[in-house]
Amino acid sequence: MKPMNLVIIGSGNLAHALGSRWLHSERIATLSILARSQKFLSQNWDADLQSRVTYDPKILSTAHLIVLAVKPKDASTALHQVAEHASDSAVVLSVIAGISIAQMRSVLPKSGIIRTMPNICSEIGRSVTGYSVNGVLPVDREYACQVLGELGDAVETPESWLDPMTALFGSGPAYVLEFIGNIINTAVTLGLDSDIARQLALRMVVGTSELALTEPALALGDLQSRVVSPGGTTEAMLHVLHTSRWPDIMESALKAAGSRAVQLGREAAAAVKPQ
């Protein structure tokens, strides 16, 4: 399939992760980043990526695929920039938390729209990404799915799944890093070197995930039981977690993230006005 022009609107961490991954993609003819401020240039990111930054929305007229990577509060401005400057044939791929396809459609009645939420692991091609498609021609759909696939594992889902998926998997790296950070901090209090503790903790999480992936039919509890010996250290740790209501705390945290995604969408909807 012929490489096409891609423009990312946004200058935050996710825009950087996406741009870094797509920077040398053979599927992308030109990559541009439409920024609103100097934030992108102030991050000391890759010089080649920074050289793609522009502040002129007219760049959108050259785009075949436009990626909306702004905060929900900036969604209206970005959508109206697309409406004013982009071709109706351009496909809009949104990674804005909580903004529905219907809200985007009210501003972009003719555009093909894909709503998705990758995470920062996109930078190394290890994101997990759900996406929903609306009004996209088959050839454009195939192209967009290939570009999404470069970010990691991508699966098409009902749009109703995307708010909870944003909380679970878009925000997910933060939960995992919080857990790993706790392990490292405790290791240091027990006398381990912090660099060694970090290396071992990270490799433990990767190894555990890879082990679970090799046995997809096995329940995680059954896999966990291989580690637990009656009266042993693992059992002592799990006892503290369960008596501290760790599962309830995690469920509450995940639901709070999901509720916030919906709330952000509602707040932004008030500002997203039709053409």
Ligand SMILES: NC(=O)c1ccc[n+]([C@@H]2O[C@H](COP(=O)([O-])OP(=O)(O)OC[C@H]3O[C@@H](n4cnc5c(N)ncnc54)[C@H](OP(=O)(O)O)[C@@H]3O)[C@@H](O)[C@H]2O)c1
Given for the second form:
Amino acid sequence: MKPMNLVIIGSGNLAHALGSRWLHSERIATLSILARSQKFLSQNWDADLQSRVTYDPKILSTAHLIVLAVKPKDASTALHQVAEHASDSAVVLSVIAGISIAQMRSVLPKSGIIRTMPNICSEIGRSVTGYSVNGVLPVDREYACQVLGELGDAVETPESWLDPMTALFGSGPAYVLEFIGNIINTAVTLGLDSDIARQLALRMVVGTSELALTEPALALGDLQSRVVSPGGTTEAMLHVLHTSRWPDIMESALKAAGSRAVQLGREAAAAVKPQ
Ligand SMILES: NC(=O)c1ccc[n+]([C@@H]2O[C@H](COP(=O)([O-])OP(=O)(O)OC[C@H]3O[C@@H](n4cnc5c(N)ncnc54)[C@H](OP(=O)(O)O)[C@@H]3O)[C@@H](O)[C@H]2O)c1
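Which structure goes with the form predicted in complex with the ligand, now that we have seen the form predicted alone?
What follows is the whole complex; the chain from before opens it.
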């Protein structure tokens, strides 16, 4: 398929992850990042990515695919910039939490719209990304899916799944890192060197996930039971986790993230002003 022009609106954390991944994509003719301030300069962007930054919204007129990577509170402004400057044939791909396709459609009645929820692992092509498509021509859909596929595994889902997916998989790297951080801190209190503890903890999480992926039909509990011997160390650890209500804490934390995604959508509904 012919390479196309892609513009990312926003120059924050996710724009950095997406831009870094797409920088050398053969599917993208030109990659541009529309910023509104120079805050990204303090965030260690490499020179090549920085060179793609522009402050001129007229760049949107050149785009075939526009990626909205702004906070929900800024969605309305970004959508109106697209309405003002972009061609109706440009496809809009949003990564914004909580903003529905219907809300985007109220500002962009003619554009193809793809609502997605990737995560920060996009930067190394290891995101798990849900997406829902609305009003996109088959040829544009194929192109957008290929570009999305460069971020990692992408799966088409009903739009109603995207709020829970935001909580589970968009925010997911944060709680995985929280968990790994707890392991490293404890390792240090037990006398391990912190750099070595960090390497070991990160590799253990990758190794465990890869092992589970090799046996998709095996229940995680059955795999876990291979680590547990009666009266052993693992059993002692699991006993503390379960009696401390770890499963309830995880459920509450994930549901809090899910509720926040819904709340952001409601707040944004009030903020997004139709054309
Ligand atoms: N971070 C993640 O891991 C993650 C994962 C999945 C989805 N998301 C979603 O991705 C979106 C961005 O998240 P983030 O973490 O990247 O936020 P962030 O770091 O705060 O970045 C948002 C960026 O948008 C810029 N911006 C806002 N309005 C703009 C406009 N009209 N034109 C140009 N730039 C504009 C901001 O510029 P200034 O800084 O100059 O104000 C900032 O650079 C959010 O909706 C979030 O829900 C994030």
